[in-house]
Structure formats: C-alpha cells, structure tokens
Amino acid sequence: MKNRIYIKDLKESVGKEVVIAGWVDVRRDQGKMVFFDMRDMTGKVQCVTLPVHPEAIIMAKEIRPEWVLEIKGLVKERNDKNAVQGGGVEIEVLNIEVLNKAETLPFDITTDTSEINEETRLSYRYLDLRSDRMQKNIRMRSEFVKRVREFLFSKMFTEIETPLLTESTPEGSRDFVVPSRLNPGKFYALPQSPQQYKQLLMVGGMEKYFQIARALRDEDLRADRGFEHTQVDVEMSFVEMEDVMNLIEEMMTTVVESMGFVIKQKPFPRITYKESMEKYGADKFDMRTEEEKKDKKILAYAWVVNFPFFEKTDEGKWTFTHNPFSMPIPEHIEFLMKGENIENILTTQYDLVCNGYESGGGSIRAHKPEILEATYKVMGYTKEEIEDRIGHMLEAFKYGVPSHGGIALGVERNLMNLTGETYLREVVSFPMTRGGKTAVMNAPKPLEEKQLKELGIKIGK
C-alpha cells in the first residue's frame, strides 16, 4: 500500500497528511460527526470526520466494527484524557476506501476472549488473535525467540534444522507414525525431540548446534501440554553441566530480564531431586510468596539436579525417568557398567523450573558406546534389540565423539510464564481442542478410499 503509515509512528506526522489502514475497532456516531478508532498491529487511533468533509462522513455513517478500511487524514494533536491509547494524536479524516466489510462477529473480541466457549474460540481462531490479550501473547512469543536466537548467535551457535520425517525410537512417549507410499508397510516417526540428530551433530564436529525445534507426542492433552510443542534445542560440545547450565542460566537472565521481567533470585538456586521431593513433593514447583505471585512480572528460576537415572516400569522392569542417553553422575558410572545398585544411580540431568513449570531440561550424553549400551541393557534389552534401537548411534560413536550435554526449553511453558496464562492453548496461534482436534480446519478426519489404497491401508472395523 503506498505510503501506508503505521499507527505507532503517526506523532512524528503531526500536521501531515498520511494513510494508515486497518481495522475498525469502535464507531460513535454522533450525527455531525462520526468518531471511530482504527486499529493495526501497532496501536490504536481515533478518526474524526468533520461537516467539512460531507463525503467522509456519509462513509463512516456505514461502517461498521471490524470492516477493513484505508484511510487519508491529517494527523492532528489530541490532548484528552484519552489522548495517551492514541499517542497523543488523532485523525481528522479526509477520505475513506472500503478495504473489505465483515459480518456480525460470532463472539466480541474487544473483551478478554478467554471465557468464552473453546470450541467457538478454535472455530474463529483467526478472529480470537484480534483480540488485544492474544495479539499480546503471540507477538512476545516472537519477541522471546528473537532475543533466544540473538544470544545463542553472539555466543558462536550455529541454527541447524533437523528432519521431521524419522525413525520411531524410544524416547518416553508415543510417536505420531507416518506411512511410506514408496515403502508399503513401513512407516517413519515425528519427532518427540531432535535428541539423536543433535547428538550426531557433535560428532559432526558442528560443537555448538540450536534449533527452534518442532516437537509431536501422542500423548494425553492437558492444560500445559499438547501434541505439539516447539522447544529451544540446544547442544554443546566439551562441556559438562556446569557449562550448560550458566550459559542457559545468563541467556534466560538476559532475555527476561530485556523484556522487563524481574528474576527472584540470581544465580537461580539450585536443588537436588530428593529435597525437592521432600520439600515440594514434586520435581517442579513455586518459590514466590503469595505476594509475588500477584505480579506477573516476577519470575522464579532454580535449577533441580542429581535426578534417578532409573525407576521401575509398572512391569517390574527398569526404564529410563527421562532421556536413555544420559550419562550417569561420574561416581556412579562404575555401577551402570556392572548393572549394580540400579536404584541408586544419579544422572547428569538438570531441570530448569519457573513459577511452578518445568520450563526446560538437559543433560550431559553418554559419548562412548559401552556406556549407552550399558543403559540398554538394564532396561532389558538384548544385544539384537539394542542393535535394532540405536545401532547408528553406536556405530557413530566409534569415531571419535567429544563429550556433549544440551538442554531443550518449552517456548510454550516459558510463556506461560512470561504472560501469566494457564492454558498452553493462550500462546498458541492455533492449537488443538481438549479433544485433540485442530483449530478452524476439521482434523483428524478419515482419508479417501484413493489415498489408503496408495499407502496399503486398510482401516479395520
């Protein structure tokens, strides 16, 4: 649009003509003259039509909230006590161009969006992020990120996409499954998380790799959970945790702290597992007083560490509490290798916790073969099975693997915090119901008899 001029920049056009377009957000009519508020995704202004201009206001008598218009004006000084949403300016509007008209909205968006039903608000998900609180969200969603990717660059990170198509592995949840067509009968995996390819970045050489990762699990819906999540995925090579954990401690200072947060306590404080278990019971919690938690600009970091490698399956048998990949504590490496005192042995994870949320977690890898073979073995597999499982990753690390460890961050849970909401679906553009189905388009949904027959499906009664 030529010379359009956003709404934030109109007080350095004072006196000017300009044209701004957007949306029309409220309208009073007050028959000489007609005042309406436009809105863009950078503010709010009022528009004023004079009898000077008759055209105008035969115009703005028709329009209606939501219609899209271009508008010509001047930009004048307002000086009313409603002068600051506007920046101290308003429009004396000179012509208006019909963009396109809407419909009656199914619900009003000029509220807190957030009572309204949630099928209705999935259904309309586009007319939900007009509102102010969802448009709020989903720019610091942005803005979050941006400031990620700009620390992790200034300390020598390289971004690097890793597949989306790839093989089913154990990794703590179900895998979403697609079927190959030029395969009949074989099907590859959504990533739960880009662990494996991360790890064979380092013995690529890459040493310091992220990613703003998608991850899928078919796992059950709650409120801070859903089948899809994007994550910060980080991994470093020749470090141990201390080295992750205060590059990501002075990233999350930094970024946070760069949108006007205020962090409750610096260095965050560390905890071990157990007293967390015994002085939360749980490995996430809260450490604002009451008080605090009445400010959403507080946040509340600490780090949980020493957590079991290994708890029991409902089965009997041994599984992994968080990654297979992990390396034990070094004082406990000697016990993984014999199979011994299984209960007893720590692992090299590190949880990052905010506000009651698990915001990220990580660990330092095992890099030698023996030790991940070693951790198969107690979780009762044979040596066929382990082969089947991770024999690439055992056959990589013959070939000189440095040690590495990484973390991955929520970007959802991370702003849950930042925002205050509760729900994951607040910062996400367009999420799936509590029943799993997608906003605005109809998935899951049956595919054509054509399609199953192109990937040798049948679907049994």
Ligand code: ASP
Second form
Amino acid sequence: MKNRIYIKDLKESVGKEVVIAGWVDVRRDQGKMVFFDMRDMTGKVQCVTLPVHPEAIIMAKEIRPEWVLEIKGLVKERNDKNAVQGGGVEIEVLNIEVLNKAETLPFDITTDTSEINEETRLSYRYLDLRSDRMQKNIRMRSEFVKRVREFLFSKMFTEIETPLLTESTPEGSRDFVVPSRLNPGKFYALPQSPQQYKQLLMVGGMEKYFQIARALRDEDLRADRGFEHTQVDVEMSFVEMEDVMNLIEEMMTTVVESMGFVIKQKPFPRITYKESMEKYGADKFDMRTEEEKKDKKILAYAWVVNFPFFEKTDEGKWTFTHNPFSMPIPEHIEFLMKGENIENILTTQYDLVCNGYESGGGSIRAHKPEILEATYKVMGYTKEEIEDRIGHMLEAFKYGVPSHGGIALGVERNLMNLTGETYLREVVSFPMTRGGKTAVMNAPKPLEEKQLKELGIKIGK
Ligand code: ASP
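Please could you give me the other form, the form predicted together with aspartic acid (ASP), since above is the form predicted on its own?
All chains and molecules follow, beginning with the one already shown.
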C-alpha cells in the first residue's frame, strides 16, 4: 500500500496528511460526528469524522467493527486522558476506503477471550488472534525465540534442521506414525525429539548445534501439554554438566532480563532430586512467595540434579526415568557397567524448573558404545533388540565421538511463565482442542478409499 504508515509512528506526523490501514475496533456515532478507533499490528488510534467532510461522514456511518479500511487523514495532537493508544494523537478523517467488510463476529474480541467456549474460539482462531492478549502472547513468543537465537549465534552455535519423517525413538511416549506409500505396511515415526540426530551431529563434528525443533508425542492432553510442542534443542561437544547448565543459565538470564523480567535468584539455585522431593514433594516447584506470584515479571529458576537413572515399570522391569542416552554420574558408571546397584545409579540429568513448571531438561550422553549398551541391558533388552533399536548409534559411536551433552527447553512452557498464562493454547497460534481436534481445520479425519488403497491400509471395524 502506497505511503501507509503504522499507527505507532503517527506521533511523528502531527500536522501531516497520512494513510493508515487496519481494522475498525470500536465505533461511536454521535450524530453530527462519528468517532471510531482503528487498529493495526502496532496499536490503536481514534479517528474523527467532522461535518466539514460530508462524504467521509456518510461512509463512517456505514462502517462496522472489524471492517478493513484504508484511511486518509490529518494527524492531530490530542493530549486529554481519553485519547486511546497511539501516543496522544488522533486522525481527522479525510477519506475512507473500504477494503473489506466484515459480518458480526461470532464473539467479542475486544475483551479477554479466555472466557469464550473453547470449541468456538478455536474454530475461529484467526479472529481470536486479533484480540489484544493473543497479539501480545504470540508476538512475545517470537521475541523470545529471536533472542534465544541471537544468544546462541553469539556463542558460535549452528542452527541445523533434522528430519521429521524418521524412525521411532525410545523417548518414553507413544509415537505419531506416518504410513509409507513406497513401502506398504511400513511406517515412519514423527520425532518425539531430535535426540539421536543431534547426537549424530556431534559425531559429525558440528560441535555446537541448536534447533527450534518441533517435537511430537501422542500423550494425553493437559493444560500444559499438547501433541506437538516446540523446543529450543541444544547439543554441545566436549562438555560436562556444568558447561551446559552455565551456558543455559546465561542464555535464559540474557533473554528474559532483556525482555524486562526479573530473576528471583542468581546464580540459579541447584538442588538434588532427593532434596526436592523431601522439600516440595515433587521435582518441579515454585519458589516465589505469594506476593511475588502476583507480580508476573518475577521468574524463579532452579536446577534439579542427581536424578535416579532408572525406575521400575509396572511389570517390574527397569526403565529410564528421563533419557536412555544419558551418562550416569562418573562415580556410578561402574555400577551400570556391572549391572549392579541399579536403584542407586544417578544420572547426569539436569532439569531447569521455573515458577512451578519444568522449563527444560537435558543430560551428558553416554558417548561410548559399551556404556549405552549397558543401559539397554539393564532395561532387559536382548542383543538383537539392542541392535534393532540403537544399532545405528552403536555403529556411529565406533568412529571417534566427542564427549557431548545437551538440553531441550520447552518454548510453550517458558512462554506460559513469561505471559502468566496457565494454558498452553494461549501461547500457540493454532492449538488443538482438548479432544485433539485441530483449530480451524477439520483434522483428524478419515482418508479416502483411494488413499487407503495406495498406502495398503485396511481400517478395522
Ligand atoms: N531429548 C530430551 C527431551 O526432548 C532433551 C535432551 O535431553 O536434550 O526431553
């Protein structure tokens, strides 16, 4: 659009004729004069139509909320306290061009839309996104990711993408699977995390990797958990626990402080899993006082370390608590190798907790094939099963592997802390409903007969 300027910049154009474009927010018809607020991605401004511009008045009487307009007008100073956002200016309308009309919206977007029925809100998510709160949340998410990227680039990290169509990984959840047309009866799995690829990147000499990665897990949905989430996924070579924890601590501090947040305690307190269970009865906790909880700008980070490596399954077998690719703490490698004292083996896992949520977690990895193999033996895998599951990792680890470790930080969980939201859907552009239905679009849905045939799939009754 020619010469369009943003509403936030109007104050620099006082006395000038400008063009703005956006949505009609609210309209007040006072007979001789019509007032309406215009909204673009940068703010709102009041527009006034005066009797001296009769054509503009006629048009202004016709327009309705959420119509999309291009307005030519004169920027005027306005210092009274009724002036809407837009920095003490208003626009005297000279001409209104209607770019698009709007029907009455299914719900009011000028209020906090969290009260609106979820199904309705998500069917019309694109309207919901126009509300102040959603605009703020989604933009804050972008700001957070941008600052994380900038920090990691400043520390010599390389951003690398890893495949979405991949092999099922033993990450502890159910996989989403994708049928292969070229290989009927065979399936890809969508990644629960880029865990193995990022380790293979370390084998590949990349040394410092990160990715804003999508992770997919077919788990029951909860307020703070969706089928897909985004993580800041990091892996580094030649590091010990302290190196990763210190880097991530510096990253979070740099990022959130630059966004105006206050960290309750620096350096982040470190607490063992055992102490955490004794003190809080859980491995995630909120260290803020009741007073501090009311202030949305306070972030109470803590590290939890010394987690048990294994726990018993319902069937009485050993399974990993966090990550099968982890290294035990150095003093316990011996136990693992001998398959002794399993219940007491501690892992190099570190979890970052913030305001009651787990905001990230990672570990130092077993980079020697015999250590990784020993973990799978403890979990009761036979030689053949180990080969089938992680044979490619054991093979890769034969060819000169740096020690390495990493972490993944949940973007949504972190944004929930920054925005003060208690539901994941408030920080995701197009979240699913509680029943696992996509926003706006109609998935999941049946495939056509032809597609099923192509994939060699028969649906059971
Ligand atoms: N892969 C782990 C996860 O997604 C994180 C990590 O250990 O780096 O939870």
